[in-house]
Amino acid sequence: MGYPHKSHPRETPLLTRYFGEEEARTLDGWKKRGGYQALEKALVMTPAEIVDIVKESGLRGRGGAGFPTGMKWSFMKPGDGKPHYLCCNADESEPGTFKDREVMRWTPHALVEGCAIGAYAIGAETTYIYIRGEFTEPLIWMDRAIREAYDAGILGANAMGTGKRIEMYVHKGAGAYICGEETALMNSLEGQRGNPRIKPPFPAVSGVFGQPTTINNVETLAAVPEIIMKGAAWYKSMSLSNLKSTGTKLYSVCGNIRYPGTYEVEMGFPFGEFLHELCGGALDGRKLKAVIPGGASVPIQTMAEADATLMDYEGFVAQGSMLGSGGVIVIDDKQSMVRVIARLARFFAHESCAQCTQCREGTAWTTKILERIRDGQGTMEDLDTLLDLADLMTGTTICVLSDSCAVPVVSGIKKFRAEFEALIHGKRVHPVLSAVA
């Protein structure tokens, strides 16, 4: 992991503006940049006032679902006599997604501050930051930031001298993708196998240790201090297309693109200009063919769809995909779509917790059939079988992992069927694969 790129003039760097500045990682450096002023301001407000500001800002969850953050917080009822918990989901494991990792690497105190404000707003005295086990560097920086905050009296039994208790702990995950699902995350926190739970009850009713709990994404919580300091109207003003999508969004860009990295733009930014101008477009002698815009579990876009997309929750849906986590995977004309989709399916099959038959069997058989087609041994009936399997795997399980496997398969066959049929009829292997075989 290296230093981030210098922001492009067309980016809107709010969460990323201190990326690459070593001093911003420390408490002193964060305070020099205005850090913890938002927490100080929030702690003299009522929890309901904070929730109202976040509601009014239009902030929506940045982990993938896009649920309104203020509304989620309003489901918690401070003063109900029960212990409340805040969980920060930093188990960023979706293929193609690495933007939360960068927040924790470069501005760990922004996340500590956002968590502290969120915890106070929902009446939680305890926050757990659940970090993916492979994120060794973010783990170091988050541990260090929390220790500094405790030593300075920002966290603890008398947070910032207000008499309010805010405790915060880092919990290291064990590397399972499924623990990014909120109920599996809670099971893992409790020391149980990280399997998803059946809902209802939802976490706001019965979460960690059976108590009311809210789970928010890293990027979501890191945006909260900015909103508290500058106001809901300021945040809402950052919207280039649909007023239901406000603020800025981080995108991690990887694959066959000239300038991979983490970018931050306003909601509604044109996706075509983002790919071709900010990210530099295709590599020399190549042509972009497809994009997976929101992590591996969202529908694949053709370039015609991508070029017509406005980058917000509604804009991606209008062009056949989803915003998801903002993990952009770019695929050029030198790649076999069948190989790409087979590789994604193998990931989901490997990460299935195997609770549900549709997921356990469906992801495994989907992978076997796709790899058979990839290797030139498929039949036309295989395509129908894949679509039938996808139908059985969608909306029929405890969590959405099997749906996530089915989505790129269905969109891939629908939009790039010719590549599947070429392998089936020609019984040949893609030239790039032959070279590496």
Second form
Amino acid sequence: MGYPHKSHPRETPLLTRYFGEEEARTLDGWKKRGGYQALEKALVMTPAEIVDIVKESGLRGRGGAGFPTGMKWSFMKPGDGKPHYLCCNADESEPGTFKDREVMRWTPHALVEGCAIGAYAIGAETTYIYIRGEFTEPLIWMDRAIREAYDAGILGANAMGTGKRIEMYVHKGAGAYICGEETALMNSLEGQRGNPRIKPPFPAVSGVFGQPTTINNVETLAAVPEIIMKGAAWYKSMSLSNLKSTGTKLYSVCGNIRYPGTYEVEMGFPFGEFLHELCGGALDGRKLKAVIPGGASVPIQTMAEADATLMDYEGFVAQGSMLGSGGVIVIDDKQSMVRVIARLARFFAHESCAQCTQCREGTAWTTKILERIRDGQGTMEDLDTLLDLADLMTGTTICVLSDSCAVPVVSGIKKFRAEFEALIHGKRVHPVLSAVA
Amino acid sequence: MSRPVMGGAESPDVAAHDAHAHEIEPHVPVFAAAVRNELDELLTRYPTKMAALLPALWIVQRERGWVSEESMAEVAGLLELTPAYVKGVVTFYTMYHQHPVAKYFIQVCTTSPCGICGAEDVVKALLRHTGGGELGVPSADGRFAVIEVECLGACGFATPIMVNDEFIESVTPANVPDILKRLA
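Pass me the form predicted together with the partner chain as well; I've looked at the form predicted alone already.
Every component of the complex follows; first up is the chain already shown.
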């Protein structure tokens, strides 16, 4: 059982091992646990050596895309005479995903240390940690950790007495899911509306303030200090399936499940065992029906697919979905899938930045149709319209928010069509919730 | 393991500002004395003045409870932007209040993960116990306003609510009266 419950023997707690320990949140407590030794070690290495270790470890971006972190860092060219920036993406707004929040609440210094190492490796003097505005408590802890690190000389113009400059600031978002998209995040950081930018240019060429920028997720950066301390081979050895997905992964589990919370297991862990044993399976008298394994924007899995999945980047794809952010939404047989999907669509419609027509109009129209079906007013034609719309909304916009809305709709209709048709034909297949609707 | 409210962090004082207060003298600048110094310090963090816009608006909201047109114009002047630009940014983000809100502004997450765990019933209970008003409309005594919001990022602790700056997890219809009593 993951935090806030007792750790399960089958978990491999690295990033989560101090969750729940008050003392670990302070600088002294963090140092007692070996904190900042990795930064000390890194600062006497060359940036290229650090990038090589991270490359060799196989660490991939934990925000959703899974891009190799070391390779991303290698796109930055220290010494090119330009100011470089590191942005930590702590705008965790994907429904189902709350793991980064827990990292910042319980081990804020792990993130400060990871950011400092990352900044040095890419030649950035300034790091911005962009935290969503709703995360009031992580904001408190990150502010405090950075202040402690400055006071102790770990950050600043002469970081750890090495003569290297490492500045770090928290930047607070103001309520916009789209700001988790990296180019929207950069716009927001610059004081603009959070509209995504067309790529290229990619951030490593022209990022925040027009300068070379690397954007990494919280979990990715927090994993770096351990990799520096224990080496690439050690990290790489943590994989139960293949060498493309290495290390541990945090999963935030929510929905209709006995023990919701944050779990950490090695890549390649069996998803069936994870759901039924670590997370305790369904609540009393219910059966699990479906899972959205990687945050709201990945394809929905049936339980048969979930039970056959190995939890890594390739494993989820092989079973028709994606690892994404690791936000696992569990749905039991009490729920109407139409209702669940309609509510997800409403989220995307609300959060569209409205820049692209397909997204602005498509998410709103999709929501309208789904809510009509949910309320028993749908037609069979509506299903075709939804699929046509999803097609128009995929791959045609500046960012992937539009695609993200289409994904649960298409997978939902494909895998749970009977529930849509039953509502269209006036059958109350889910008496509990259709009564509420 | 027991899970402390706010994970043991110092709880922000939910009554720290009276968000219901109108700007009695909207022409009185927000950025004077210590608040101005705070902005000056912020400006050292960024290579452009414009980048301090979101933090500056947060300061306005902390000081005044909401962001008025006058405040937007003041921020625009300080950051060398136009008031129209600032308004364009303010209206993009959902967390800046463009009107005075109730003393206790309660945001309830009803996105799918919380929705399937009963968030709608929490909304109903909050509305009932705060005076039966409509979503977003202050209660008759002006003390409470309840709104639904998209994902608050605490899906494992359904249903999370935010009362001003305080985050409260695992809210059920049954514990709504106790939460409201604590605020009273």
